[in-house]
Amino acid sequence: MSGAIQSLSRAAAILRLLAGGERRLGLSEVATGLGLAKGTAHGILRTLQQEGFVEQDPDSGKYQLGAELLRLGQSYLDVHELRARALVWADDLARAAGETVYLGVLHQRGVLVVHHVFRPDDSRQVLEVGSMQPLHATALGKVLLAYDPVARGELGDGPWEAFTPRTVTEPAALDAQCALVRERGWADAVEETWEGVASVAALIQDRRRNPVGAVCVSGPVETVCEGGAVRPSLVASVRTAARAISRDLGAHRF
């Protein structure tokens, strides 16, 4: 394959071989099955084992897929279940609010947009699924920072990038905002990432009450805000949508 890194291609082939079998495979079986030298196969298996992608049976010495692959696969499934459960509620929220709706999850040091509902008007809009938003300067990000310790760890110590004069860049100020988010149950960001744009978001939890994402309404300051603050009706709508999605994910006592 043009441009492929040979060691990565071989590692992927080993994982596929182990996934396709109904039993553990020994070193010779892996090497023979893929036409590799035993030394090459052993080196790749050892690396995969160190990373948790492969496990070796201590008695037989044979190999099978490891728990880390299961964890990665579960993360993939969790995002897709979240999106599937949120589709109807996000559409309803966009219609009720008359604004754009985003569904976001933590991804490394930012918020990954996994679902985007256009503002229900005839304006020209661009689909933003797959785009990243900053944790410290968006309503989606602040909700995740407030409830998910992993998100706070990913963000680091600061100071962080200022996108506008209103962006919070210092840790003490952001931590105070996160405390307020936990107290009132929702987050807002008014002209912190983009001038003229405001958003309000609420947390989505799964059946174990773990934070799995957030949903937000975003739009022009003049329609999202009233008297300098986010309109209470929008706050109520976003929180209702977040609770509904959480219930669909099994959080019955949300």
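Because the structure is predicted, anything quoted here is derived from the model rather than measured. If you superpose the two forms and keep the largest set of C-alpha atoms that fall within 1.5 Å, you have the rigid core. Residue numbers count along the first chain shown, from 1. What changes on going to the form predicted in complex with the partner chain:
- Once the cores line up, the CA of Trp186 ends up less than 2 angstroms apart between these two forms.
- In a rigid-core overlay of the protein, Gly52 has its C-alpha displaced by at least 2 Å between these two forms.
- Core-superposed comparison between these two forms: the CA of Leu234 stays below a 2 Å shift.
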Second form
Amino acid sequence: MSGAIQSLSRAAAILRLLAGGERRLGLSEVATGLGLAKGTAHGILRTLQQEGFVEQDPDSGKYQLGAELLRLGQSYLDVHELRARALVWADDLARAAGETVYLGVLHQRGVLVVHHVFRPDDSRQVLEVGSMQPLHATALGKVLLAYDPVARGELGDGPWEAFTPRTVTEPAALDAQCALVRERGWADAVEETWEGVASVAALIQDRRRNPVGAVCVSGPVETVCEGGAVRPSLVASVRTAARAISRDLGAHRF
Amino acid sequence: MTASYIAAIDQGTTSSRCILFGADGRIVAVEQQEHAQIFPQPGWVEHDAAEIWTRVQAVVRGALEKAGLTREDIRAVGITNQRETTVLWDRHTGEPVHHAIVWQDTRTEALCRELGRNVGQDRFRRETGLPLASYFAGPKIRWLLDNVEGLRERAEAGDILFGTMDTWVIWNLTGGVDGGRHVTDVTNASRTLLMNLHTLEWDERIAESIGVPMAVLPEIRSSAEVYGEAVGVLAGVPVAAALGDQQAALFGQTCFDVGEAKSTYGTGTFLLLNTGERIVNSYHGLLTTVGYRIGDRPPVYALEGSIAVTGSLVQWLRDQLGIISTAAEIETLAGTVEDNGGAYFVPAFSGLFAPYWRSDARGVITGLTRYVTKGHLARAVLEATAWQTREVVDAMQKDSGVTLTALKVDGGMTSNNLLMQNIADVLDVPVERPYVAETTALGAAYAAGLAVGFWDGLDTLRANWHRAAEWTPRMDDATREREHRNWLKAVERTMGWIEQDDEQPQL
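With the form predicted alone in hand, show me what the form predicted in complex with the partner chain looks like.
Once more the chain from above appears, this time first in line as the rest of the complex follows.
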């Protein structure tokens, strides 16, 4: 293996050793198991321990795999799992708000709609699950940009497409809005994607507080807004729903 | 102060729940407690009815506390329940004489064959709409009378009462030994093999054939009327509805018109079609049952078809094969491919049910080539649920002459977007999901609310139903027909696997 860093290869070997068989090993067992000097093995184990990849049992002094590895393995949340967990809350939000509800996740520099609840008026509506929305011009997108560094990184430097005269197209203005989103805990987009449509969104997190998606209420400006701003009661409903979904994600294995 | 909420008690197979609803049908509070599943030997499943009653009382109290309400806020209480589960108790002490025998319990299989005599399992079908099968309550009563020491004598002396779980809950709720009402509703009674569908009364001749003394049977009432007043936590609240769980879901989905159908997708799937005032005899292996009856209005009948393996096939992939780690992942996996790659999966794990009824069949995965991936298999798994739905719907249309125009769905699997789209595609009708996943409890609440005038009629309830999602058919006819032919070929390949029916182990 050309260019391999020896200490990383050894660290990987130690993790594999701890993952198999005994699962709890003392320092000398690790050292002899891999043919390393005790001092070398100890140095690597200590570094792994500092990173949370390895834990040491305080009584026996033996080493085992750490919780951080588990977190890395589970940080990926299946979007269908997200929908299944969010179903009840999203229904309730749409009923309470009297408007359309979307759940979105980051996907290929945009927002992928993973769940859509119809506006409860039985008018003809088409399911939009699987469609994409722009990151910079929607409330869902702005929440993801504000909390997920990956999303902001993927969006790049702009300027971005203007869908309406109100679309934010410059990085400085968008970053300022994202700072406000983080401060308030919610995002809005009033006529920034479509004329006449306003939306308000809040963040969904897993138990480790990773940003996994966003939930929003979307509807005509006339019903969503009041005096040019999103109605406070809608903001409260969206944030309550986002918290409830996050709680449901954290209560289980994620 | 006016009482502005309705309580629903949902006494299910694994848990009891109390859900409080507001006037618009929205959920105000939910409380749930599980009860023990008792497995005395393979194939036997029992519940402790006394434990269930304790749980029911606890969840009612819990729901009221959660919502910050008192019994004075509750206008009426309705009951929905696991169907067919059978309990006998002493009317003087209120003590069950034996654990309740649960619907899944197969101990009466041999008895049912014996009761079929030379006619077979359709001996009582014309009167009751049901085949002689171990699910239904009548033979379970007979088993208890035969196997609990001295019980038959006590029953004939009038000391013993029978009930499905609706009856048990209502009797206890309305006072138990102190004047509890011994009643059941038409939907639950229609699952006993003892009620005549035409008269909606106990059929004395059949009761005698099965060996059930009339003295143990409750009075059959409608699904929505005041049976009595509650005592205890809900003291003074009218007990005003009872519906078996699947019928309650039909009612909660507001399938009030002929031709309206609902399908509940869970571990298994239950499809009910409203056939109005007509009793439709099935020649395709469906059950004829009472859908509901409101007060003294004419009863509304239904055809019922069940699919044994739907959600449980996804669980099988997760637990037995381990190719997914959560049920929801099936959709992710299926999403990695465009189609089934030529693979078809017929999950005839314990034979084929409606409309085939072939106990010699076993499951197959067919059409395999080197090209097929686990993604294709995931597709085939979802398509299996869709095609099985299609077969039940086709059977219903043949039996009833009614054409389905839309399918209302509920249950856990409705969160699977690809599956719902698939069902719309193969049925070639829109699939609609309403708000409120709790259609079963909602149905019981609706019936109770109607009985006390909380809601003024079916139109008000219909206005409460809102579409939360709709999947419209996208598959072209040629593809649908080709896929259907392939599915039927796959089904054919399941048959005749078990060579002699008799060699199957009897549970």
